[in-house]
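Below you'll find only one chain, the form predicted on its own, shown as structure tokens.
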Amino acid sequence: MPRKLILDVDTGTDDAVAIMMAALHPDLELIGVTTVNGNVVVEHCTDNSLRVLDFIGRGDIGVYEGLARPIARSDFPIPRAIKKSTGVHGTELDVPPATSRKQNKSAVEFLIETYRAATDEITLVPTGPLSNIAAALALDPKFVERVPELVLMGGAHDHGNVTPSAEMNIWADPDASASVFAAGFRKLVCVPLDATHQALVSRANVLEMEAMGTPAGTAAARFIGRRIGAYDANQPMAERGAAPVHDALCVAYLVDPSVITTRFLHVAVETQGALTVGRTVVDTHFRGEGKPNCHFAFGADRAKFVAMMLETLRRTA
């Protein structure tokens, strides 16, 4: 039986690849997409999600629009963050406008009602700021009990990307992030920059995608090609001509958990530090009093991840 999941996204180029992988892989059943303010304003996140699903022939999957701002902080998005993300994501993804429309129900309503009514396990996969998830936790005290596994893309131990110490998704809504890490989910998996930067996708891989002739291959080549150009220009990786596709690694984990290497540790989010707000504080040496609450990924198998991505993008709906 395919593994059911909901993607909570701020689409974005890497979210778009994650959506395509989740919608096309035979071992997965994407039952809904929720959107949140992040890489671009939430209206564009919703539009981009609809565009991608329509382009690959999966417009049957519902898209639910979520929070348009963080639950607490008032200074996001700020010009520096927008400037850094524009080259990587743009505003509208380079696929035709959507013909499908977003659902009338809000993202948070959809999440609460879906998990309340679920008879099968549904994995929740947030790949943007955690505002929607925190709101669901606040509105439904039993929400944390209903989610069997939460797999999020965000955070970093070694280095940040929007500040020296913080990764974008966690930094964008640190109070929401703190509440999610502290909530007590049965299983919480965090796929941070430490892992995604080890799973780079190269220009040679992009050429393979272009040659596939499938809608997903065509779209992914455009999106990842844009990412590589932006990373080479502004945030070069150890290997030039290659870039991480962060969010897609979470989807790959659902199919094959061995694609990442994790340690079970206590992780908390800094919400007040002037220099460290949004940092994921990972207790790697057990110096704090918190019990392990998160399977935090420190490594990734690049070859396995890229092979799975290419195989999935060759599929059609």
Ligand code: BDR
Given for the second form:
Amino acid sequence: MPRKLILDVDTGTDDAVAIMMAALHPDLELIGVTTVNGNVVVEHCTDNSLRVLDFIGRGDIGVYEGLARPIARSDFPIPRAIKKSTGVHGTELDVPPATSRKQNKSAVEFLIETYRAATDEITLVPTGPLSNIAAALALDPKFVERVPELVLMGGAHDHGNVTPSAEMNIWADPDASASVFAAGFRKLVCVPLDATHQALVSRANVLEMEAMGTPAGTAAARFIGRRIGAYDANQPMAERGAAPVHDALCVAYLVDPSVITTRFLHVAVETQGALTVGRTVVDTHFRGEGKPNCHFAFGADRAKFVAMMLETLRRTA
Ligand code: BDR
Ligand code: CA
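Now show me the form predicted in complex with this ligand, since the one above was the form predicted on its own.
In what comes next, the whole complex appears, and the chain from above leads the way.
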């Protein structure tokens, strides 16, 4: 039986690849997409998610719009985040406008109601700021028990991307992130920059995608090609002509957990520090009081990840 999941996204070029992989992989059943303010304002995250799903022939998957602001600090960090991410993502993804429409229900309602009614296990996969998830936790005290596994893209141990200390998804709504890490999920897997920066996708891979002739291959080639240009220009990786596709690594993990290597450790999020707000504080040497609460990925198998991505993008709906 395919593994059911909900993706909570701020689409975004790498969220878009994650959506396509989740919607096309035969071992996965994407039962809904919820959107949140992040890479672009939430209306564009919703529109971009609809565009991608329509383009690959999966307009049947519902898209539910979520929070337009962080749960706290309503003045923070929207303008700066958007300015920083325009090169990597743009505002509207480069595929035709969607014909599908978003659902009437809000993302947070959808999350709460879906988990309340669920008879099967549904993995929750947030790949944007954690505002929707924190709202669901606050509104439904049983939400945390109902989620069998939460696999998120976010955080960084070695170095951040939006500040020296913090990664974008965690930093964009630090209070929400702190509540998610402290909530006590049955299984919390964190896929941070430490792992995604090891799973680079190259220009040669983009050429392979282009040559596939499938809608997903064509779209991914455009999105990842854009990412590589922006990374080379603004935050070059260890290898030029290659970029991380962060969010897609979470989806790959659902199919094959060995695509990342994790350590089970205590992780908390800094919400106060003037220099460190949004940092994932990982207790690698058991110096604190907190018990392990998170499977934190320090490594990734690039070859395995890229092979799975290429194989999935070759598929059609
Ligand atoms: C994360 O931030 C966003 O820009 C990406 O979509 C990814 O989820 C990487 O820091
Ligand atoms: Ca994202």
